[in-house]
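Heads up, the chain below is alone and in the form predicted on its own; it's given as structure tokens.
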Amino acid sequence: MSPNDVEKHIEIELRKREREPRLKDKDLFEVVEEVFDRRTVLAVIELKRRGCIKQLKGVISAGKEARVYWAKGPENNDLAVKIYLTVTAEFRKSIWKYIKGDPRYEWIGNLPRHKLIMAWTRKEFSNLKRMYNAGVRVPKPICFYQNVLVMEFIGENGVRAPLLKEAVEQGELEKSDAEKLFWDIIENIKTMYWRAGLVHADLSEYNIMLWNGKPYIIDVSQAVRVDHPHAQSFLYRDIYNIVRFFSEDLGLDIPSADEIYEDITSSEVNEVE
């Protein structure tokens, strides 16, 4: 069954259910695509019900643990909708780095799997909420429930944004707005340091997306405090991503990842309460 398949599915059971409340669950999900069980139809049903989500579109993008896609809101505003799909123990093992050490996380270690998805899931959307509120440019954080997050639509007319990644590679970023982009995207992760309090921890050039000039950082998942025990290595480690991609695939001229490093921890900004 493909997506618009499972999307027609979901609307004709949501019908069922606001004409039929008594419906058996079972006869919910007799026939739906793999990726999508049992709760993961429920919590989509459960957002539109609550007017979040109007109308899910088709696949932005399909990963491991995650699938994002393209959604109407009630104002026929996008949306993105990103779907936590399976915790395998890969990923179990790939986020322990993440949450051991932060308090407000690390609990979540040791829960069963979907437990463990819907809390990552929190985990995601407090991070952007607080960065959005902070100033920096992430996608704005719409609602989330259970294994879905839903968020603005960074692109248009269910075309999402370029990565930097692939903007490079099609020729959409000029050199000469590369030093611009370059700083822009320092002064957010300063900005998150300093004004949200929070290290993305895994910031690259496959994780900024760019829009009309202007970077969008994504997939804040794994970003941890600044008082977590290796935020100032996972830090330093997104600031020499970015420079190396800046310096080696595009050529610019820029101060060293050991620099701005420096630049950033001893700026005078006030934290976020």
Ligand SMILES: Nc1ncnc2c1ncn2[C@@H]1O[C@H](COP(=O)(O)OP(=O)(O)OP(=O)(O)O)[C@@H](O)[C@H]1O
Second form
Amino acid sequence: MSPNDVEKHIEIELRKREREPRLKDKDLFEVVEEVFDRRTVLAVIELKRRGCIKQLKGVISAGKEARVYWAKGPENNDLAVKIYLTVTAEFRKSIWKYIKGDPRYEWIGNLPRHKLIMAWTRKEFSNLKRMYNAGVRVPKPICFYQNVLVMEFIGENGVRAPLLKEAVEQGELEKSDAEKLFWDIIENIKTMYWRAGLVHADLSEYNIMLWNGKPYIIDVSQAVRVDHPHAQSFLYRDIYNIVRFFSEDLGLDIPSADEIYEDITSSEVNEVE
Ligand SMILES: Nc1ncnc2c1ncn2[C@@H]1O[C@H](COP(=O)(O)OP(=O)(O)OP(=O)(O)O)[C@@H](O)[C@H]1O
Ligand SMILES: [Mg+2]
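What about the form predicted together with the ligand, after the form predicted on its own?
Entire complex below, previous chain first.
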């Protein structure tokens, strides 16, 4: 079933429900269960009731754990809706290194599947909000409920902006713009570190979108606080990935990861609350 079919079914079932308020949930969900579980359909309906989402449109990305949809908001504005659907054993294992040692989140590691998905969605929303408020260029967080997170859509008319990796592959990035872009990303890492007090921890050319010539940092669920036991090595790895991409793939003559790391960690900026 395509996402548009899912949307159609949600609409039909909602209308049915209005006419027959006692319609059983079982009937309501039969049709959409193939893609979304029952709780997810309920969560989408709740966000519609709250006036946060008007309509789910096409699917943008179907990853291993999450799907990202293009949606319309109350003012017909474009939205991106990230829905966490499953927890693979690999996911459970991989998140452990981000939550262990973080007093805010360590406890979520042993939660049952559904509770873990909800806690992870909340974590992504809270990281996104902290970054956005600190002035890091990330999609604006809008709302979330259970396993569904709604944010600003990066792109237009349902066509998402390219990832940094794709923009370079498609030859959309001029070498002269690349250096400006590199320093813009470094500036965002610095703001994230000093003003949001966070380290992305999975930064690379695959988690940066390029829109109107500006880099947008995405996929922030795993970001850790700067006092996390591994924050410094995550920060170094983020910087290393970016430096490697711009120097090896784009042939830019830029400082080494060590020099950038030194620069970022020594130039203090006040944290925002
Ligand atoms: N705000 C947004 N606006 C437009 N497209 C987005 C937005 N956020 C994410 N996307 C698209 O959805 C894809 C997956 O998003 P994200 O990286 O957050 O999820 P993920 O589950 O980590 O997926 P992956 O495993 O592919 O990295 C992104 O690569 C991007 O193409
Ligand atoms: Mg990603």
